[in-house]
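Take a look at this single chain, the form predicted alone, given in structure tokens.
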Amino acid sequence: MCNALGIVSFGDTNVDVLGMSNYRPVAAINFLGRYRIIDFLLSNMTNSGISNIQVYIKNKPRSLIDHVKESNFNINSKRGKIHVLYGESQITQEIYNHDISSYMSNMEFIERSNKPYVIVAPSHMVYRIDFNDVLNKHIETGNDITLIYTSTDHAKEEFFMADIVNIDSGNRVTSFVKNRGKYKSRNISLECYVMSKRLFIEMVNKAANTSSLYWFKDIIAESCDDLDIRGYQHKGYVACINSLPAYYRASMELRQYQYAKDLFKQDWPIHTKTNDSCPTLYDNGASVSNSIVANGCQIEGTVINSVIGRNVIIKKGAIVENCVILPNAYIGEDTKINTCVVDREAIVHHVKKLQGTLESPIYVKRRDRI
């Protein structure tokens, strides 16, 4: 059992899935047809034996609260719980709506936890990890903070505006800089930190007293010289969902077995909200290849290299290629869409062709009609 309090933070101002974030927090965005993005982090925590988890929300809380409340993350309710929390103090401007403000507003609940350690991680990072291994390593080394990072050779194309972490030969974190796509190979911070609860509370108070605009990772970066911060390398698949192109890219990647096999393991289930709908109906003229199709759909047309959410209708003659279609969307007869993200309950049937690009996929708004 992982003897730590799990804290799920929300992304900073650099985390914005354009268009989709207008309707729900990034954590609650539908992913791979049946999941929400937060499911992967919460499953990592509960599969690791973390039974007390606090999920912080910045804004638009309804969809995330409903999802967490109605999902089964395999927590014994007599021993633990997932609390959904938000900053209760009045926010005069958006720049003051950050994680430190939320932690300060809910400090009573953090202090009340009887866990000696805290694991803080953002919900927009998708990966699979056993936090027991990280916590045991943290205790063994005796350092102040353990930071999880990943090494990538795709820093020019991915993890844009995420934090690059500089590490010396002794595995000590020396500094942080923003990834602006200048270099190919870099160590990227997953913004996941392991530390004692006492130190976490000290860091939150220090950040609040230093600047009203500080985020938690700002005070971490400022403390590199004062604290012993060590890196823990995660070597598996990682997706950073901090923009619409990043969301689209991760959805396309995880259709491929070489990526999905690292994220999905039989003994490491990804828990989510159950949905008791009927199997997908494929018409005699339907053609589906290299795609993920959720249940409850009605497919009459052609689907190629796409991710199709629950209860989507694709009519006869329609061609859906390289697209992400969220639940309850409708694609009309003879419509052709390529490299698009179609949000929930949208209807696309009067435009014969929509064509986006890998760098800029077309986004069709929720409940829009085209």
Contents of the next structure:
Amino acid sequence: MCNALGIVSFGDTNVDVLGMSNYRPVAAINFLGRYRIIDFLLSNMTNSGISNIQVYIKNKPRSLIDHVKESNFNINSKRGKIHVLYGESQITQEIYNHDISSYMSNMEFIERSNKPYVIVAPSHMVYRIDFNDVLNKHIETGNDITLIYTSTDHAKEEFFMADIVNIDSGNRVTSFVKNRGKYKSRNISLECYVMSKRLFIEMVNKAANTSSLYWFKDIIAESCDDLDIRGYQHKGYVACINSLPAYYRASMELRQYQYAKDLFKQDWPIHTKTNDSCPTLYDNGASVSNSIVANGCQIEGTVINSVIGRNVIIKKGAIVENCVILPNAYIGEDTKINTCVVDREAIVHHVKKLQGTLESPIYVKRRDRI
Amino acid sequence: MRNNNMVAMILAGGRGTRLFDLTKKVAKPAVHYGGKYRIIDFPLSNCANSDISVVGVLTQYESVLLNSYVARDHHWGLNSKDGGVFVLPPREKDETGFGLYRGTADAIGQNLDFLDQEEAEYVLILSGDHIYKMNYAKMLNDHIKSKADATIAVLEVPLKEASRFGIMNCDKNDLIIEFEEKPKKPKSNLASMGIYIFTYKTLKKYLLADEKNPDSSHDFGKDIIPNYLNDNRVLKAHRFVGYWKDVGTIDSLWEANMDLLNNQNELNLFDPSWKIYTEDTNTAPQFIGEHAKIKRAYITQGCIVDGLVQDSVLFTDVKVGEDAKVVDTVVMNGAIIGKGAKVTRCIVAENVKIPDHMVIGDANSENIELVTKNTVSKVGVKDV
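How about the form predicted in complex with the partner chain, since we already have the form predicted alone?
Below is the entire complex, every chain and molecule, led by the chain shown above.
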């Protein structure tokens, strides 16, 4: 049982899945057919026994509130709570809309929690972790802050604009720099911090007093010398979904079972909102390979190397290749689409051919008709 | 909100002996169907969709799984403040001691205190092992409008099959004048679906009388309905049009699953206005592998497919290995079809592991083969 308050933060200004985030926060973007991105972090928290969780939203709260409210994250509904919070105070300019201002305006709810520790993590980092292991290590070491990081050999292609964390031989965090894709092998911060609640509140206040433009990560970076910040290496699969190409890349990787099996373990269920869709009908003419398919689909066409969301209809003669199709989309007869991300309820019908590239997959807007 | 004071009572105590090993440890209503469902999801979802709030489920045979399954009433949205799913197994009583349910009518008769407590005005009697979608609210309207004491849902069946059913002979206003159980020479083709609405006050009298009758078999079809007719009570036939199946045998269970492969099938589980709800299994989406070939199949969450699946239905968490061939087959939850194995015209029971390269079933077989853990250990591995 993890004796911590879970805080789901939102990513900084470098986290923006272009197009899709016009309609919802990154946390609520549909992912892998039947999930929203936030499900992975919330499941990590509740599976670790965290039953008091605050989810902070920067803007466009509707879809995330609906999703969190209607999902069953497997916590006691009386003693547990997933609290959806957003900045209550008037924000005149977008640059003032950051995590510190959200925490400041909801400070009473943070103070009210009776948990001695907090675990702060953004939802756009997708991985599977038992937070008990991290918290136990943190308590055992007795340091001020524990930061989870991953070591990657793909820092040139992935984790762009995420934080590289420099760690000395004693496992102490010494500094942060932005990853601009210059180097292959780097340690990347998952922006997940474990500390006492008292220190968290202190840091939030300090950030607010230092600069009204500071994010929480800024005050952490500034405190490397004064505080004992230790790294905790996460060894499993990590996807950092901070842009449309990154979302696309993660989808293409995780449609393959050899990657996905690291996230989907029998004893570590990923909780989400059930939609009560029936199974998928692979009808006459369907040909499907190397793909993830959610329930409720009716497929009569060809699907190769793709992620197909719930209740998607793919008509006769259509060829869907290297695509991510979000729930309730419709792919009409004889359309050929390759390297596209088709948002919810979009209809691809009149355009018979669409071809995107890995660097910039074609994005078809929500409810668009083309 | 409680929209009406009709309480549904689902008879879910049946064993379903002709389903053999599938009902060895679970009652028939809990048997899996259609990829992600259990049969009892159909009456439960119909209740939810018909705005019924209070549902009693009468269980008896092997009820541990069924009781815990239906008790999670939030799966069907039946967890409103005033409503719920109430599990009603036989219990020990002060005066009569412990007695099993002796028949369908006795099951209700032993729970009159429950119906009193819920202040039922109408009682809807349902069977837990039928697959169909039906709006019981419409049936209640019909019942009220025709001022009936009981309303029985009927289905038109082909006349030559009518002798397998309980047949209702009606007048021109669909009022029932005669009921014949499995008649040799049927006079009509209106078969009872085992779905009844009773006005509770009247029913209570009949059930109390029936309890005391030593010659009664305590059955709605054999005893209560004939008694109503003898007393010239008003019995209305409510005509149902649509898909309805009582899956009593391995062959009919297989057929009912195969019906889902037809994109025009009448059951139409894709209809968003009348969803069938079920448990939430926390499974990953379907992973369709590099070597997969899928030709006409109905597949649900949690499956990992890397072989050929043709004209088949795969239930939750089924794995089909590379080069395996699954044809004309129903594969139930958690079963694994090993690499290179070939399964034709079978129902593979839950959690059965078919070893690599095993060949089982026959494309020309008369009956569908039920594959259980025992079958797999008896049949040797043949060369392909």
